[in-house]
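Coming up is one lone chain in structure tokens, specifically the form predicted alone.
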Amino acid sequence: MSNDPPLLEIRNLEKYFEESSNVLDVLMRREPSQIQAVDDVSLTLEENDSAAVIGESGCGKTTLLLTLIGLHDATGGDIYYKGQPVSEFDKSDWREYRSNVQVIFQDPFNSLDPKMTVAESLKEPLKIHGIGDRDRRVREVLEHVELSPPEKYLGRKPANLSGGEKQRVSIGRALVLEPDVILADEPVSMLDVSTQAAVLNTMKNLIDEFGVSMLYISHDLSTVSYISEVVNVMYLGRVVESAPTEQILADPKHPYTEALVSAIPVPDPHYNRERTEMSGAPRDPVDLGEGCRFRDRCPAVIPPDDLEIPQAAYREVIAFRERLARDDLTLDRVRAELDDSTDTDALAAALREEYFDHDLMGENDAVLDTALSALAAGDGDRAGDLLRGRFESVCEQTPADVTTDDEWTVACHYYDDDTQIEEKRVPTTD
């Protein structure tokens, strides 16, 4: 086994943004709010090695993708390459890592110079890195990216391209500087579906024939089984499960895992499969704190022990507990709708009324009531204490990275140890 260090490494990455402040904010002198893009990330690349990270729009991919090639300083954790932390990196430095780490960017429409010709594109890099041998490598790469003959594409510019021959030329100029690694950041998400699996099998195979290695970065989870070994799941920032592509596939063990695997479509008409509930959108990354950051969507939130309460229903309350947190109750709306505005006792049951769908039964439904009469008389801090008392999940805690020993990671309350990832324990939902 050998000890070099990884190729890649991330360690604990974090790219925070600070939030516009306005003129209120600078008087009353508030610190300015925390947009956690990426929140605490580690991942490594081998040499020869292919690994994904998948997640919804938003989740923090392009993020880590533009700090990993320095167009963001990181906030907190540090890069590593071939064993060298990147936050010590000279000028030298990082010219060899961007020689080295190459992109392909997800738009060929607009990634490519429209007023430079193929040859032109794929030269310019050597150009800028001082490598000679130009007109050999470009004809070699094109070749290797399966537009042959080379003649026929050296003088073309991008209109005259169709859209997976551009994309073709933007995977040929990451290659032709002979890269250690490549990041493909969502490579195929803008072409026709004919045309997505003969690029992803031509980065396939270059992947084998240059010895190169990928993170691919996608939002879709049926293309990582053309690239990737080992897919990241990524939600909000942080990376909640990990695991060789097959088994992740096979049995996500995460909720929110599971409910993009049930998304892939099957191609058969006729198939009948049970899918996962996955209300709503991810929330904005900001300030988000302490707890499962997938909490307020999940289908099978973890009540306390000793509350008996039907899921669907308990989803509404926990839902409803998020957003007055965030202050992002639409009172004001749901007052104005009231025949009598300054009827706290109506504004409780119309409150009622606009968020919750299920019955409560028993204690459950006295303190949501309390609760919600606190709320209408303009007492939010009370309205919030009393659900917390009787509502209050497990899921609100931050839960740690429980790994097994065929490094399986998942990052779930229902998995206290390594044990329980291989059986399974997310119950199935009501």
Given for the second form:
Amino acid sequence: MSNDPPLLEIRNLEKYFEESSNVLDVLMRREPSQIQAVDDVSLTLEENDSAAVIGESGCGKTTLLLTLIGLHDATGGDIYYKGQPVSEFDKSDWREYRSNVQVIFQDPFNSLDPKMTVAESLKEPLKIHGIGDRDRRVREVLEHVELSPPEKYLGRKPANLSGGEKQRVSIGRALVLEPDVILADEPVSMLDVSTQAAVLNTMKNLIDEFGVSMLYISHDLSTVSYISEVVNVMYLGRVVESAPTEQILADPKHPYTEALVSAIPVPDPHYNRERTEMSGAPRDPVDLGEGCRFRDRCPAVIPPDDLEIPQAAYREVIAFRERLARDDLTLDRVRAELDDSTDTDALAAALREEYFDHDLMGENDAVLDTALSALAAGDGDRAGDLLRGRFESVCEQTPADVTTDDEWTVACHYYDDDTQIEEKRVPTTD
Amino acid sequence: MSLRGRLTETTPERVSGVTDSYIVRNFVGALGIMLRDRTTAFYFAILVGVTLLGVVGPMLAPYGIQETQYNAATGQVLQAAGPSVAHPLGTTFAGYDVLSRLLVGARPTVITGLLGGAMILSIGTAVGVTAGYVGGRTETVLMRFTDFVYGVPLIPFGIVLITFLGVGFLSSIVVIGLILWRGGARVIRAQTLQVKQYPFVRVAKATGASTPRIIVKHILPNVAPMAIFFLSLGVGYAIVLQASLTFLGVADPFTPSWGVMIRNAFRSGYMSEAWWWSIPPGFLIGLTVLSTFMFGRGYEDLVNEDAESAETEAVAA
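For comparison with the form predicted alone, produce the structure of the form predicted in complex with its partner chain.
To see the whole picture, the full complex is given below, headed by that same chain.
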């Protein structure tokens, strides 16, 4: 057993973007808003390994990839290639890195220069790195990606290729330098389903044949099991769960992963299964602050221990508090619909109608009423304090990564035991 | 076989090192697409004709341009005489043959168009691509400078510049080039911004391609159609502007371009009577400029060609 450093290692990588600030912001000395596209992500890619990163659109997958290929500078953390940090690369290190780490993009229609023939596109990396014997290499690689006979394709321009053929050429271009690592950003998501399978199979074979490692980025859990042995689930810039593919598909731990897994289509119209409910869309990744990022959509937010409350009602309270904190409530509209816009009691009642479908009991009800009255009277801060006092959830603190021996990592407050991942959760019935 | 057919036929063949070259091939290819449209092909033919006239015109001229013509019977100078068999387009006030002057005048007009257009194209593309691709402070500086040039009034500035550079044929072209690149720079910058965010540029960067390589291999060929468009617009503008400058008397009056002819006709005071003197050069300037503009309009066909692939993109997305 050698103690070689892993091929590619990401440690606590952060990539923040600053929202563009205008003159007024500068004059007012406002801090620019931060878009936390990638926040504290760590993962490792061993040789001949294939790992996947899964997540919804906008969760930071592509930013992660662009940071990995050096098109974005990381805000924090670092990337280690064969144990050497990328931030300390000099020019020749970069050259080597760029010839050994190749990328395949999602969109096959724009991944190839429309003005270049297939042969020229494939030769370009070889020319850049001054590698000879180009004609033979290009032919070989075309055969590898199952575009044969190569003569048929060499002189074609992308306009004369189908989507699948284009993506095969893109894969070929990534392979022609015989790299160590291929970063694939949803390489099949824009292809027909029939083509998807064929291209995935080609990729799978090539990984084995060329002995390359692959970081496969996708929103589609169903294609992942073809390619990858390990899955990292990303939500709003953070990795929430990572585990071997088969295990995570069989028994997802994090509520978000659960929702994703239950969304994989099963090709049987009579099959009826329980689906995890997940509502809404991810928030904008702007100034996210502390806390579990999934809490506003989570079907299993954890109420305080001493609070008796149905999960659905609790989620409404959480969502309401979230909007209150972000100043995102439609107070003006609700007020405009009232007969008498100065009537604070009526406003409180209208707000309750607007945002709460479920009834609350006893003390919970009383606290909510007081808070709504305070809000209607214009004291949003007091309303927030009242609600926090009663309903604050442990999910408002950032959950720690919990790792077990079998390489299963999950970041959720249900699993905060030091060593063991233990099912603490009661099944929710909504 | 049509001209278009011949043009497109040569592209996939490895005829020679020249046609195989990346930029030439794309340029010829784009031209081929544009010429598929009959209107564009028609105006292209006129442009070719005018250019040919510029090459062979002086050889065809029946008389010298400063050769005073006399009435064979009376021996009098033919002052602003109307069209006749010996002088199909009549003579000028000084007794020069209009047709000869027209033929000789084609050359400076063509040179103005090509040189002016080339200057507009090269400065505009250089500024536009650099600003668009490099971005940041470079972009700000270059584009603010472009905005500044936009604020410069054309003719007065031309007059001032020529006073400094000295009245001359070439200096008037240089002045035109130094002002008119501004429109091209803006549009080509916008195109560059669009092209540079395509994945193939990112892939090239990620593979380690240098900035000059990306600009030459990926950006330029993809903004080339727009550059052709601005070349044709530039040629037209350069000819018109030079005619205006000549008319105002700030360009060399001794290089007998068509603009100079109109000016001389105007100065002589015979412009309205001797229509054969002023209308032919005016018509030829108009025709040339119209042809360049209409040829540029063929750019739309290129855009449509691109739009077809854009459509499949939209469907797939």
